[in-house]
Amino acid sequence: MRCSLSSKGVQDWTGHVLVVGLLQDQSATALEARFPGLGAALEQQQFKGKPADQLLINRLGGDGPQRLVVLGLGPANGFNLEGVRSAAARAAKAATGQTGSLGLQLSWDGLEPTAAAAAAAEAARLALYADQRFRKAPEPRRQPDALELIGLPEAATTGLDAVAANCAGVELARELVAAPPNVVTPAALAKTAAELSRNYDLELSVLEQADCEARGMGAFLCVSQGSDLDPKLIHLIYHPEGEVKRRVALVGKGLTFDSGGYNLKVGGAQIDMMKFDMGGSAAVLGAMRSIAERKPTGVEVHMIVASCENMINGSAVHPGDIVTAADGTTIEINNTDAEGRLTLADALLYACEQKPDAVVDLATLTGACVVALGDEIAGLWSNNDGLATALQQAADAGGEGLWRMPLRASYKEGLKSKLADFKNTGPRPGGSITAALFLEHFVGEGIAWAHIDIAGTVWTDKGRGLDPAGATGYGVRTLANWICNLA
């Protein structure tokens, strides 16, 4: 979808679908002048401008729009960027069935224009996403191919600069997460990284099982023991033009299927959905896609994914086994279904070998985080206030819910093992905190680090806001915005 600002107002805009937002109890007099009878139609529907209110009129005739949609925006004092995203997503969905251009006018007053333009454009494009790759005969879809924002100042154009790159990254992440585990395998993730490398001149290294064994990555490799598929450690690098002033690493959990191992997922554990356990790797691959197109200066970006399956066979890791990470740390496995942190341990150690200023990992790590924050907000743990604040600001700008959680050092006592240095899980209370503390152990001294638990936000069964039902692509916009802000 092409995005631009319109030089015309509502009175003389001549595209195909016009969507206008009205605040609660706002008069429609200006619209009535162009569309006689609209006021009566609004009154008949008891349209008050509440967020759930919507009026759609087709076949207007003449040279103007063929469809008019009036959306309620809610009270003026509560309309913000989140309201812009919601309204733009609703507008895009209301325009389906029509091709051509979609004109959108909302209540822009009081909003920063460039941020409002970005929010509206990203929401409209992402709301129209549909994945039909696995259907025998994809359903034909008629939808707008251009979005024109009406009523914003010309300076807001810069807000559209990153929209295409960010959305392309989100769409890549959605495709990876949604694909079944017989399609997205560790080798397929490595192939995706290779395609990004070729298309965007990124540097790629893929460590095979023997390479990982030589590095002593016992924590990562133990998880893959029960699978017939070879593990892959994927390392993708974005090199900026000119001097490198900062170096950062993005680490994504890459479990392409998680059976739980011998602690098999049963009951309500959604084993059939464990294809999305590589949502962290999808997010960092999608972010690299966006970053490579946006080309931030002065920032070198390393992406690391330790990818494998967690399966069961005669060689699979046992509950009670003790394994050794690449730094010599020994780990007693008291739960084979807490496998993501084992793969991330060696991935974080490898990331820190690149001597980054900051490391951020994303993982569908704990059900405890979902219990705490639900499915719209990811949890954030960090050892650095500046990094945490920067990530929060980047998430807010991208419309991705993020909440900082406590990293209480005393909880690490729950990870102590009688035999090894650590157990891989602690007590049930505070499970997302002890998981973060486990990961922190494998971050080099003096390196700013943040962990984002996306277990709840990676998928939506019914759809929400700009996310259709299915994979959300969560994390791409936060990471891309954060890194580009460093430039």
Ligand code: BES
Contents of the next structure:
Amino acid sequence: MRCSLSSKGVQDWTGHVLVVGLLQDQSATALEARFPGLGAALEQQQFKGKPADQLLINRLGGDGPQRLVVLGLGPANGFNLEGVRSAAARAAKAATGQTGSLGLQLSWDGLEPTAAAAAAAEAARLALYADQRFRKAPEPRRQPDALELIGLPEAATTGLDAVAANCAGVELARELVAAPPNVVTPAALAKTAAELSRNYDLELSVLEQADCEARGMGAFLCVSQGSDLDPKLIHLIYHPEGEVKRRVALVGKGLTFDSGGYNLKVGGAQIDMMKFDMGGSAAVLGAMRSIAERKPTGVEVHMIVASCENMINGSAVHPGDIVTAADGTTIEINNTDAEGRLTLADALLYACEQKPDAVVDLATLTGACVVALGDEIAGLWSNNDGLATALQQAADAGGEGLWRMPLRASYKEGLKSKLADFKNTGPRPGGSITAALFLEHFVGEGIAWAHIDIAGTVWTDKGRGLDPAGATGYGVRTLANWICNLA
Ligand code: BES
Ligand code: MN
Ligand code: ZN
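Having displayed the form predicted on its own, please output the structure of the form predicted in complex with the ligand.
Shown next: the complete complex, the earlier chain at its head.
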């Protein structure tokens, strides 16, 4: 979808679908002037500009738009960028069935114009995403292929610069997460990284099982012992043009399927959804795609994914096994279903070898995080206030829910093992905090680190706002915007 600012107003915009937002009790006289009778139609529908109000008129005829949609935006004082996003997503959905261009006029007053343009354009494009890859006969989709924002000042146009790159990154992540576990395997993730490497000139290395063995990555490797698929450690690097001022590492959990292992997922543990357990890796791959296209200067970006499957056979790791991570730390596996942190331990150690200033990991790590924050907010843990604040700002600006959680040091007691340095799981209460504390142990001295638990936000069953039902692509925009803000 192409996005631009229109120099026309609602009075003279020519295109295919015109969507106009009205605040609560805002008058429709400007619209009435162009579409006589509209005021009466709004009145008849008792349209008050409430967020649920919507009027759609089709087949207008003449040489103006074929479809007119009027959206309620709610009260003027509560209308913000979140309102822009949800209205733009509703506008895009109301425009489906009609091809051509979509003109969108919202209430832009009081909003920063570049941010408003970015929010509207990203939301409209992301809301129109539909995944038809796995159908025998994809349904033909009729939808606008151009978005024109009406009523914004010329200066807002720079807000559109990153929209295509960010949305393509989100869509890549959604595709990877939604694809079934017999399609998106560790090898398939490595292949995706190879495609990015080729298309955008990124440096790629893939460590095979033997390479990981040679490095002593016993925590990562034990997880895939019971799988027929080989594990892959994928390392992709973005080198900026010119001088490198900062180096950051993005680490993603890449479990292409999580059966739980011998602590098998039973009852309501959603085993059939565990294809999404590579959502962290999808987010960092998507972010790399966005970053590679946006080309921030001064910052070198390392992406690391230790990908495998958690399965069961006669070689699978036993509950009770003790394994050794690459730094020599020994871990007693008291629960094979806490496998993500095992893979991340070696991935974080490897990431810290790259001597980054900051490391951020994204992982569908704990059900406990979903219990705490639901499916609209990811949990953030960090050993560094500056990094936490920067990530929080990037998430807020992009409309991705994020909430900082405590790294309560005393809870690390819960990970004490009688035999090994640690157990991999602590008590049920505070389960997402002990998971974060476990990860922190593997972060190098003096390196700023943040962990984002996306177990809830990776997927939406019903769809919400700009996310159609299914994989959300959560995290791509937060990471890409954070890194591009560093430039
Ligand atoms: N991939 C799961 C976490 C998960 C659960 C994500 C539900 C999304 C929805 C992770 O590997 C896991 O199984 N975690 C366990 C940890 C427990 C054994 C300490 C969990 O949360 O139950
Ligand atoms: Mn698990
Ligand atoms: Zn898992």
